[in-house]
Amino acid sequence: MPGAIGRDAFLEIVGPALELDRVDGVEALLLHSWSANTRFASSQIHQSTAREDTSLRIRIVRDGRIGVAETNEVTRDGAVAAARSAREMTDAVGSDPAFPGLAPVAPIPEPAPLDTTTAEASPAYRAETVAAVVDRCGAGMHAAGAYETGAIELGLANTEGQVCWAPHTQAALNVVVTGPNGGSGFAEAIAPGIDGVDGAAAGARAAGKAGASADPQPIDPGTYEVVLEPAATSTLVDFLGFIGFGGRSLLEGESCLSGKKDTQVAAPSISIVDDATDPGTIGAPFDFEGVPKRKLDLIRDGVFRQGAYDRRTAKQAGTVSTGHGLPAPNPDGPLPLHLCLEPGSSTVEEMIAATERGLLVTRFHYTNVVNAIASTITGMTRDGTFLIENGRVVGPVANLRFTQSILEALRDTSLVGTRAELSGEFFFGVSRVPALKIDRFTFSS
């Protein structure tokens, strides 16, 4: 398996590019990732792959103009060639008066040593985890999914003197078990390391869902009470991070939270933070501009407190970067990628007991934005949707499409779960969220 390039080797590679002549500033950003993935279907492994990708992105500042070039030739010559290409690009673009300059020197926490056990996990190890999943399937059930292990190494250096480097690892198992008569169940386990992934537990959870969801019955669309398990909650939180908290959308009035600073936007039980330094999440302690990440109180006790900013949007907003910049240039502006909805005091069982007539939802899928300013999204339930009557789960129901404002759902949240889990939504990294009981949730078809 590949290993980390390391801080010293990174600086050796980008050193000549940082000394390029006829420029006002240079930034070098290293992205090095490697992972291995074991896929399974019909309770058998059918694919085991590994990949490695290394790129070097050079940003040049010259007379107020910005040029960026990227190369996969991660050598001293490759870095210089990319820097020269970026310098040539500055001849073809206009000046950028909103450019805030490269990040100044700021202290970055010392990175933890690379978890080589996770970074170098073998196909045999992942196969053992898959076997533990399959062992939990009952008669007539089949498991499908994937188990990926890997690492990311991020490095940044610029001519202002800022130098950042950190590696981190991730292990992610997702499981769908299908049973007879239309039953299916989902479970996932995401952690910074393989020690946090329990294949047997994930298999048992998915198999239990599959058995309980056989013979789902149709139900009319409408507005229901819902109990969302963490995987379903993560869809709401991650999409809110994408369309609501970013400094660019806030400044341009395209966010559902634009103009709502210090306004009650959710139930008092809802507090959402972004904290890349929390040991329970996954990520580097600095952003793609070299700014240290800091914990953000995005929503505290239901009140919108602040958004996430990079250097450009912070300058426009008259504030300072919060360390949420993406690789430049990017069309989305800054985004929070380590969201956490803080746990409450209710168990899922207590939420179900408090529901007169509603739905228990395992997860959503195929979710898209309908109206960002209204925070309205739409998607389908999947792999375990159940009817609750008089405080008891009475049976599985067929999947439904939901069309729902995220902020309205958070305003109508009456109970928050005690245990938060890492869950991943496509594109948005991972978030740590608990289950929620929401008193009004709209299913449109």
Second form
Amino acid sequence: MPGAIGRDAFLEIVGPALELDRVDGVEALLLHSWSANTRFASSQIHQSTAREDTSLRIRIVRDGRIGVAETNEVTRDGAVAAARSAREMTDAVGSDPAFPGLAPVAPIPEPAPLDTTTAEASPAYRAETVAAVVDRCGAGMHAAGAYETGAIELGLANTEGQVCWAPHTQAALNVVVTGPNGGSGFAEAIAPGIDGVDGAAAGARAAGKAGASADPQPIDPGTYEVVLEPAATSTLVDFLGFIGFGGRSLLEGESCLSGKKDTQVAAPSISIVDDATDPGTIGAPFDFEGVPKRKLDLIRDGVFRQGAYDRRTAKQAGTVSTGHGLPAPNPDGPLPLHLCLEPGSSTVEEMIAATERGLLVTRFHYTNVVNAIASTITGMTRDGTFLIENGRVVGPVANLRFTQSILEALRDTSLVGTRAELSGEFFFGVSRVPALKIDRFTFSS
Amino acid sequence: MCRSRLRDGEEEPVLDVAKRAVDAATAAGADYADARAGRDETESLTVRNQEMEGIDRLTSSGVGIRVLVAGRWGFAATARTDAEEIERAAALAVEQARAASLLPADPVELSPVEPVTDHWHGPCQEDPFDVPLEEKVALLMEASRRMQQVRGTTFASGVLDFYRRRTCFASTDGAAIDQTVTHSGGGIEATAIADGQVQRRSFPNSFRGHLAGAGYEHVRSLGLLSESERTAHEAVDLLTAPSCPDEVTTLVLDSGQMELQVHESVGHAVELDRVLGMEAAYAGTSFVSPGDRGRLRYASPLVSITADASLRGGLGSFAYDDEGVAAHRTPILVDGVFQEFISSRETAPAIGEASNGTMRADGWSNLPLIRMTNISLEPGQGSLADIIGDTKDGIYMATNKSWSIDDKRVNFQFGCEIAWRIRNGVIAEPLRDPTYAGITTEFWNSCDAVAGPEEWTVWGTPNCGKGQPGQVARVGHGTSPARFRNVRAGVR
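Please supply the corresponding structure for the form predicted together with the partner chain (the preceding block corresponds to the form predicted on its own).
Every component of the complex follows; first up is the chain already shown.
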């Protein structure tokens, strides 16, 4: 395993850069990651990789002007060279009147020790997990997917005196099992450590779906009731995080939630929070500006309560940063990255029983925004789509394209699942969400 | 002269790093090894409403080592290139490969390649990293100012992006290749917001403009200033334009949208690793199979599509891929009939071929994958005006806004920034929020016009995603405007 850098070594490396002359402020942001990935297809391991890299991003403030340079030469010389490069940029740009200054000193929770079992997981260990997946495939079935384990050290120090440090680990397994006659099933397991990843269970779940989804029949597009499993729910929640909750888009009128503060935007059963400190999520307790992350009630009982802010957008909004800044420079503004849709009281079986005629959706594929202000997105179903009639799953159906407003879907949500799971979206990070029963959901082709 | 910059201005023995990594892998037990020692350099500027929103520079260097041990791949990458670290990474790559043997599999066999020693620089007349920042900032500020002068413009943005990658490749076959590419480009964007609507127009293209394998001369050729006011006017006018109707119609696509149509519904579909199932769990597979070569009528006879890594100016241009295979020009569709996949040394033998050289990695830290090079729709005849003039009733859409396609590359839906009604051969009123949807082979077979070379542009797509862990590739597409019949538009 590559060695962890550690807080003290980080401060030693960036020390001279923080003391650069002819500047008013310096911020050093370090992201050190090492990960390994065992990738499989056709029930064979076909890629087995490991990589380590470190980025050191230096932001310089000089006469109100900002420059940023990043290097992966993580030495005292490398840090100073990056700082000088960033200082050179400040000669070419005008002052930034909206710049709120670097983050002041604020307390950051003591980091937990690094989970070395996960950080040092061997290729043999991952291969054994993959073998457990493959072992669950029945005759004529093939497994594909990836199992990645790794660790990240995130550190920040600035000339205001703020120092932040947090290591964390992640283990993520995703599985697609294909079976005879067009059957396909998906399962995933994402956790802060390898103890939370059960290859046999994921393999069994994906294989079960692949068997059940053989011979899918075409069905006409139209508006259906849907039961979304957590992986499908995460697509709605993650895209809402991307186009709805960011402070910049809210302020500038580009968010589907602009002007809707304290307005009922979803069913009363819908509550969405962003909470990096929840032990069930993965990440650091501070943002990329060194601001402690606050738990946000984004939507509470269906009412839009607040957005996510970094220091710049908070200043513009007359509030304080919620700790959701991204690495500078960041023209796109802040984003919530630890979304959780709070669980409800219904099981998936109860949702199916409550469906007269609808579709059970395992997950979506290649979703994208059609109209941000209307919160309309489009994508395809994938790896297990089933017809429900009179409260029972009656058979698999061919994949369909949906084109649907997220907020309308959340308004039409009648049941929320009891169990929230970590799920990774194709384009985004990880959110923790339950299954949903939505009474109207539009499939366009 | 455009050349790779090295730390502190010193000549770095980058190729030597790759060679040492190959030697270390062999010593650790690899049967075959290759290594890429590389260095990336980028500069990015963003201006909005005449204020600097972002200016940053990034450098990254390191080495990635790929090995075969008993027919199984292993790979390890590290940013440090001292001897001890290279030996550690090489041993880790071998350990990765050995662990893969826990599951039974056919051993990897590589198609042959003639090892070469070469040194190559991509086209670059004016080094973009030598152009003063002040000049770049001034260009974006002036474009922003001109857009802001148009009443109703809410935001007026401009971006410039510059990129240089030096890759030194060595292998146990004896290859020793040092190549550098330079990419430059940018664009402007006007946003108009009113009455709960957001409308946006971009020039020359959306999603950070128009990038090319070239130096700063490409930026000078874009016409960012001369097109500023028109771009802003179109954004403002869209606020009061009627919605694109939901109907089956004749669809004319501009060259910029054709770029993404080719990318999503042809380029990805003909990647042989997808066809063989290697991407099944993530990006997906393909509806195209090896038996379709020479048989599948993918498109109408007017459609010929070519993969060409030697195309001048493309983001997918190079001299050798990341397996040391020389740049190829490969027919994908000829007169509408599917001919060839894009392939690698590992996948090509599965269809009885040798690699046609499309393996590329997202920098030194990633394993090479089959990636599009420059996948281009060969030009047809006549102008866009000819096509419009020949269309009695239809919709002309321009500039991509959204995209989605299924995991087999069959069912797609795209959105564009703007459309115009075509009536009796004339462009009429603009339409807002246009979308269209289709099924890949039905759509391409409905093509009945492709404009000629005078309308042909080599676009750059700098953000093509694939693989686990996710990688970003920079690819190119030469396209002309084209017309399609009986297409569903106005999906919402």
